[in-house]
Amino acid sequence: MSQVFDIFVIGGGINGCGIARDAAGRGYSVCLAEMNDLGSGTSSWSTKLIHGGLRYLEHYEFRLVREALIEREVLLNMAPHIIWPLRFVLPHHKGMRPAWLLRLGLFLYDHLGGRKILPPTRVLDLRSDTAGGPLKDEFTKAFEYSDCWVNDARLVVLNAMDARAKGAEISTRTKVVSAKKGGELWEIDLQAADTGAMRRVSARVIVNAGGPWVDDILRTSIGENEARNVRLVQGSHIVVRKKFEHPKAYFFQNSDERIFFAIPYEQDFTLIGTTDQDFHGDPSNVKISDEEISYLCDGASHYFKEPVTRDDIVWTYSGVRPLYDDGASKAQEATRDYVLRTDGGAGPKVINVFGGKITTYRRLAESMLEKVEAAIGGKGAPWTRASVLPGGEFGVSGFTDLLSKVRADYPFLETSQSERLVRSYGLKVFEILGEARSSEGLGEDFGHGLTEAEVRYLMKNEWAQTAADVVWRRSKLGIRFTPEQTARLDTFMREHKQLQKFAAE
C-alpha cells in the first residue's frame, strides 16, 4: 500500500516550500514534489526584494500593499542573514508624477504597515548628496524610502530546510505524472528524473503549487480545469558592471510609466530591471529579448550620467511571474496579489494558489491551511510570525558581531568570502567551517571562495546535485564562474554523488 500523507504539495518554489514548512510546523504529514531544482523557476528570477509595492499603491491595491509592508519586518526578523534593510532613491522627475503625489505615496508606504526597524522616508537634495553624483545634472530632488534585499532562492531553500526538519518530505527532481481520486485520497504517481523510477503515494490533498506551471497541472497531471487561472508575464534583467559606490538603490520612473530598479549586486555589479511583458510559450525557455535589453538600457542611461550600454552586460536573466489572470489590458497592470482556489467537485480536494509575490509567501502559506483545514480538518495553530529559518537565530541586529566572529576564529578566510558565508548561511556556518584551521582544511577551492567543505555541505543538506544548482541558486558565484571552473565542479559532485551512492549500498 502507497504512502499516506495529509498533505501533497506540488511545486518547490517559495509558495510551495513555505507551504510545507507551515504544514509540517502544525503537525501535518507532508510530502513536496519539485520536478527540478528547488527555486530554479520563478523564485529565483525575481528582482530580489522583499517590498510592500509602491507602486501598486496607484492601482489602490492597499490591501496587498499593507499586508506585504508589515511583512517586510517580519521577515527580515526570520531571517537576518539572507535580508537586510536597503535604502532606495527615487528621483523626482518634472516630467512624470509630481512630487506632492510621491510624498503622498511614501507618506502612506511608511505608516500603512506598522513600520518599527526600518526608517523613515526622508528628502535628498542630490546636488549635495552622494547619491545624486552618478545621476545626471538635472534631478536634483529624490525621496529616499527604505525597503529589503532578500536572497531569494536560499529563501526557498532554509524554509525547505525547515520544513523538513519538522517532519515534512522533500523530494526534489521528482516529476508528479498523475494523480487520480482512489475513494477519500488521492492517489499520485512520481516519476524519479535521474533513474525514471515511479512511486506512488496518496494524499488526502493536493495543493497546487505549481508557479507558472499551475494551469498546466490541472489540465495535464489532475485532469480537473480546462480553464485559464494565471496570466504569464516575462520579467527581465540585466547585471551591468557597478555603476556606483554607495549602498543605496534606485527606483527609477519610465516614460511609459513603468518603474525599474538599479541596486548594488553581488559587491562588484548593479542589477538593472525589471521588465514587463506577456509571455507565450514553455517558462522553462525564457530568455531576455534584444527589445528588453533596449529598453532597460535606455531606461537607466535616461538617468545615468554615465550611459548604460549593451557592452556593460556581464550576464542577463529572465523570469516568468504567474500572475492571477484578472483581465487587466496591460501586463504592469496585471494585480500581484494571490488568489487560492478549492476544486475537485466530490471527493478530495485540489486547492491551487494562483499569483503571489516572496514577500508575502509567509502569509500566503497560513491562508492555505485555512483551506486546508476547511477541506480535511486542522491540525495545530499559526506560529511563523514568530520563527526563525535556519541559521537565523542571532537576530537582526546581530550580524556584525557574527561576522567578527568567523573572522576571528577563520582568520585564514578572505574578507569578502566570510562576508558572503555568513550572510548565506547565518550560524550554519560554523557546520561548513567546522574544525579547519586553515585554508587546506576545507579541501579544494574551485573558485572564489567556493571550497568542498561547502558543497558537501550543500549537498547533504541543501539538495544540491549540479554545479548550477550551486552556482546559480545556493550561490550567486556563477556571475564569477568559468565554464572550466563550473565543468570541474560539475564533474566533482558526480563523483562525490556516486561514491555516496556506493557507500549506501
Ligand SMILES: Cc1cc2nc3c(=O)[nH]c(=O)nc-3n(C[C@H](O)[C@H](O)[C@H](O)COP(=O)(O)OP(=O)(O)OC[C@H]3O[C@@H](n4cnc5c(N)ncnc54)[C@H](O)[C@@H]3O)c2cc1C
Contents of the next structure:
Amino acid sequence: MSQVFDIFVIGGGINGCGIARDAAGRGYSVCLAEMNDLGSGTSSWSTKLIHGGLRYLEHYEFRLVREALIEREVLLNMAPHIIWPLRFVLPHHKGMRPAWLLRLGLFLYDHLGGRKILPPTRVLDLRSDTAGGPLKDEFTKAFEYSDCWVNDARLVVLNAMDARAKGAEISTRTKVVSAKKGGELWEIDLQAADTGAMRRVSARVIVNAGGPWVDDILRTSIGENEARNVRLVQGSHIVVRKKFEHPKAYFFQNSDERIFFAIPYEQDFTLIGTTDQDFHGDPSNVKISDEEISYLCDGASHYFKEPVTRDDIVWTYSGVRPLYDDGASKAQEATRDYVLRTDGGAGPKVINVFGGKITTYRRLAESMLEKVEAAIGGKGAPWTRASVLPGGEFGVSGFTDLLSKVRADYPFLETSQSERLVRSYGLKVFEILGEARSSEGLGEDFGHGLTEAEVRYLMKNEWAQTAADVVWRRSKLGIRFTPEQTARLDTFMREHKQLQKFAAE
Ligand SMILES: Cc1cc2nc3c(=O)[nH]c(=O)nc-3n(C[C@H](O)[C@H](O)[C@H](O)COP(=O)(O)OP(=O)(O)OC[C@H]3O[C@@H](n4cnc5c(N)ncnc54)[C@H](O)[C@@H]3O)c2cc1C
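Provide the structure of the form predicted in complex with this ligand, given the form predicted alone shown above.
Everything in the complex follows now, all chains and molecules, and the chain you saw is the first one.
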C-alpha cells in the first residue's frame, strides 16, 4: 500500500511552499513535489517587491491592495533578513497621471492597511534631493513612498525548510505525472527527474499550485477540467551596471500608461522592469524579446540623464505570470488577485490556485487551508501571521547588530561577503561559518565569496543540487561568475553528491 498523506501539493513555488508550511504547522501530513528546483518557476523571476501595488488602485482592486499592504509588515517581521524596506521615487511630469490622482492614490496607500514600521509618503524637490541627480532636469518634482524588497527565491526555500521542520515531505526534481481517483483517495504517480524512477503515493486532497502549469496539470495529469483558467503573461527585466548611487528605487510611468521600476540590485547593478505581454508556449522556455529590451531601454532613457543602452545590459530574465483569466482586454489590466477553486465532483477533491502575488502568498495559504478544511476536515487554527521564517529570529531592528556580531566573530570575511551572508541566512549564518577562524577554514573558494562551507550547507539543508541552484536561486552570484567558475562549482557539487550517496548506502 502506498504512503497516505492528508494533503499532496503540486508545485514548489511560493504558493505551494507557503501552503505546505501552513498545513504542516496545523498538523496535517503533507507531501510536496516540485518537478525542478524550488522556486525555479515564476517565483524567482519576479520584480522582487513586497508591495501593495499602487497601480492596482486604478483598476479598483481595493481588496487585493489592502491585503497586500497589510502583508508588507507581516512578512517584514517574518523574514527581516531577506525582506527590507525600500523607498520609491515617483517623478511627476505633465502629460502623465495628474498630481491630484497620484496624491489620492498615495494617500490611500498610506492609510488602507496596517502601516506601523514603514515611513509615509512625502513630496520631493528633485532639484535639490539626491534622487533628482541621475534624472533629466525636466523632472523637478516627485512623490516618495514605501514598499519592501524581497529575495524571492530564498523566500520560497525558507518556507519549504519550515514546512519540512514541521513534518512535511518536500521532494524536489520530482514530477507529478498522473493523479487518479481510487475510492476516497487520490493515487499519485511521481517520477524522479534524475533516475526516471517511479513512485506512487496517496492523498486525501490535492492542492494544485502549478503556477503557469496549473491548467496543464489539471488537463493532462489529473484529467479533471478542460477550461482555460489562467492567462499567461510574460514579464521581463534587464539588469544593467549601477545607474545611481543612492539606495532608493524609481517608479517610472511610461507613455503607454504602463509603469516600470528601476531598483538598486546586488550592490553594483540596477534592475529595470517589467513588461506585460501575452505568452503562448511552454513557460520553461520564456525568454526576453528584442522588443522588450528596446521598450525597457527606451523607457528608462526617457528619465535618466545617461541613456540606458543594450551595451549596459549584463543580464536579463523573464517569467510567466499565471493570472486568473478575468477576460480583461489588455495583459497589464488582468487582475493580480487570486482565485482558489475546488474541482473533483463527488470523489476526492483537487483545489487549484489561479493567480496570486508573492506578496499575498501567506494569506493565500490561509484561504487554501479553509478550502482544505471543507474538503477533508479541520486540524489546527491559522498560525503563520506572527511566525518567523528560518534565520529571521533576530527581529526587524536587529539586522545591524547581527551584522556587527558576524563581523566581530569572523573578522576575516570581506565586507560584502559578510553582508551577503547575513542577508541570505540571518541567524543561520552561524551554522555555515561554525568554528572557522580564517578563510581557509571555510574550504574551497569558488569565487566572489562563495565557499565550500556555504555550498555544503545549501546541499544539506536547502535542496541545492546543481551550480544553477546555488548561483541563480539560493544566491544571485551568477551575475558575477565566469563560465569556468560555474563549471568548477558544478563539478564540486556532483562529486559531493556522489560521496553523500555512497555514505548513505
Ligand atoms: C515578471 C514578473 C514580476 C513579478 N513581480 C512581482 C512582485 O514584484 N511582487 C509580487 O508579489 N509578485 C510578483 N510577481 C508574481 C509572482 O511572481 C507570482 O505570482 C508567483 O511567483 C507565483 O507563484 P506560484 O507558486 O503560483 O508559481 P510558480 O513559482 O511558477 O511555481 C509553480 C511550480 O510548479 C512546478 N510544477 C509544474 N508542474 C509540475 C508537475 N507536474 N509536477 C511537479 N511540479 C510541477 C513548477 O516547476 C513550478 O516551480 C511577478 C511575476 C512576474 C512574472
